[in-house]
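Next up: just one chain, as structure tokens, the form predicted alone.
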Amino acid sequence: MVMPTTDALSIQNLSVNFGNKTALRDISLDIHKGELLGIIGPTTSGKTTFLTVLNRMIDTLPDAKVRGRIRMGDLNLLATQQVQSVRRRVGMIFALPVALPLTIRGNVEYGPRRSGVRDPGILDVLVEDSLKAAGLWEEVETRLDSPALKLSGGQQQRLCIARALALKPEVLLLDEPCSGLDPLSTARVEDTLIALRGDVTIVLVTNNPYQASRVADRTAFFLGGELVELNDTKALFTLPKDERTQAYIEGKFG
């Protein structure tokens, strides 16, 4: 895959503290527009904290102190007061599927309706396009008005991706999206992410390094709140530059 020449996000000297505890320490990296960036590392390495900063969910934690700069074009994401706008542009998918207690259609329409979209024709197009992009349309097109909570776990996770895509985000963050899924559902989610890259920038946090090796264009290794190494995925997994990266990939810790 040919890398884009522009960046979706540019992170400079990002640090996060919770009281006296450092969660992230001086992180700097650029996330290329249209790429699928994998982030690996053991539990408590700072991966999830990194995601919550990117779409300002960190704001909901009163003891968090954030320093640094994140640029998205001309916008400094950490300085803007338009937090809801940031979260529309930078969507997030969580480890466990969080389907709303609505119909399948209602889940996908939820964000656009809250943003003021009311035209039935526009909503119909958004629903179909988003479900197709999430790889779910063929499985649900005849039951859009059925309860979303009756879908399987893997289908609900792809529905959550469709719900995020309906707002047409520029960046999609995923925090362990396959952690509770069986291998078949995991494969379908991974296929969806591979199909989406290029159209949307994706940042995938995973505790499973093999998942990153399968789907990511580049992979970053976090450890103890620090960015240890960032490289093309094949290079990072075959010729890591840092012995800590090598040890983690080989399963010696984590």
Contents of the next structure:
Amino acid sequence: MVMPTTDALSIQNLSVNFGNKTALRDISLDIHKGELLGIIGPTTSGKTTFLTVLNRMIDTLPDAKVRGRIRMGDLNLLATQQVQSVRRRVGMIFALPVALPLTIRGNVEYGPRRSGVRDPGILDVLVEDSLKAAGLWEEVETRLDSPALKLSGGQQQRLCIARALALKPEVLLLDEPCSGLDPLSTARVEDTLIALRGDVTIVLVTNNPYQASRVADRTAFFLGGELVELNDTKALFTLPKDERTQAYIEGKFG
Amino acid sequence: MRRQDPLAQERRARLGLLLVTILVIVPVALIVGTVIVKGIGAVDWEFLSTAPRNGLREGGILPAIVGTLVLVAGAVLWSVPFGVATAIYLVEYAPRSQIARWVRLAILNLAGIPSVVYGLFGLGIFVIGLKLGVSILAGTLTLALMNLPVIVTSTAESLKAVPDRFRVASLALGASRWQTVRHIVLPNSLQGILTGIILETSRAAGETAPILFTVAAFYLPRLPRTIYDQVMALPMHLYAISTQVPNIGMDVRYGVALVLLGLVLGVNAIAIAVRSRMRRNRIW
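Mind sharing the form predicted in complex with the partner chain? What's above is the form predicted alone.
And the full complex, kicking off with our chain again.
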């Protein structure tokens, strides 16, 4: 009998090369269903590459070579040809908010429409639910048909989250989602993530260790393409097992 | 060297550059002015709406106007689908592939070929080889071939002007390449693509060499009925009455030039209008 899995994603021996440059080396970790996993580490530690593998956006990068296995339920995520379906199930938010040059409504409807949802009633519900879940509804409900690019940076980032949520993803990947935002907008995005935790599995890559310590259930520390340490957030920040982790969270490098 | 006052230097530079810039406008103004002044007398409704008579010496130039419009429309019809499709493949699907390298090399070379060579090629391949005869079909195919490299290049530039982050965002939302092109890239590059096509069209309208052996008729007062007919065309007509027909009024020659110029400038004006609209509407 197959045991019911409690892992949203199970990653085994993942390595990524760009040409002869190694970006990730032999990463193995399980991401639990519904958790908010923080990933910290200095630049070039492989955090972003790790995210792009999880929803196969790595396919769009030239010269990327990926080895290892990733299991999502019954799906062999790295082998499947159904890349679009993977990207719908595993949404991604980028460091800089990228609102598409459409209306606010058009942005949120974009994913569902491309996957074949046409019914205006269903789309309306999706738009409202997703914007509410991303904490943006009250700010935009009266101007859903105005251009999304007129929104502020923080609003655009929450729009990006709403847009990804409209596809009802199982996993949401966020790549330093607050790096371009002011503290107030950052706080709003963090509130949004905390509210989403539990319903959606979230992987949050951040350059700011304090952000991980504020919101993450567990935190992983990446360095030079390797997973140095993974532990409950509180344990990792108070009693790091590896001296490199300790040095990083104390701000000695990175 | 003696130290110079930077302010005086700046004034001299500004003045010099301004004078040279004005110098560039002068020939254009002179040409357009001359053509208008000398040709406007010949252009009236009869000139525009009737066929030539008495060995091109009398009557109007309607068949040449219609012929030029037919040729331009035909050339657009053939070249735009192929040119735009090629550009989409090159930019959106396989920018780094071997085939893309070959196509880019081919386009570079095609763009450098003199138009008379296209004319001879059209004669050899379309008129004689494919037995299309001297016809609208052969002529428009020849013009289309000449337009193709420019349309591919200008379309590719318009596609590249759409920021990559939009493509990435679209793909990350589970859209396919084609959906991304169809819903994000094309709507945001359409006006640039159109501008390129329109400008290339106006160039094609003024070409003589490619149509000389493939479609143009010296004197054909009736309007074309099928794509296997020959047609008169404005540049060819101008060449004919200026070199082959004695005792023809100077004002008639300038009249033909004025109509051709008006047609080309009119088309360019549309392109400029489209482009400025695009700039206004651009939101990124």
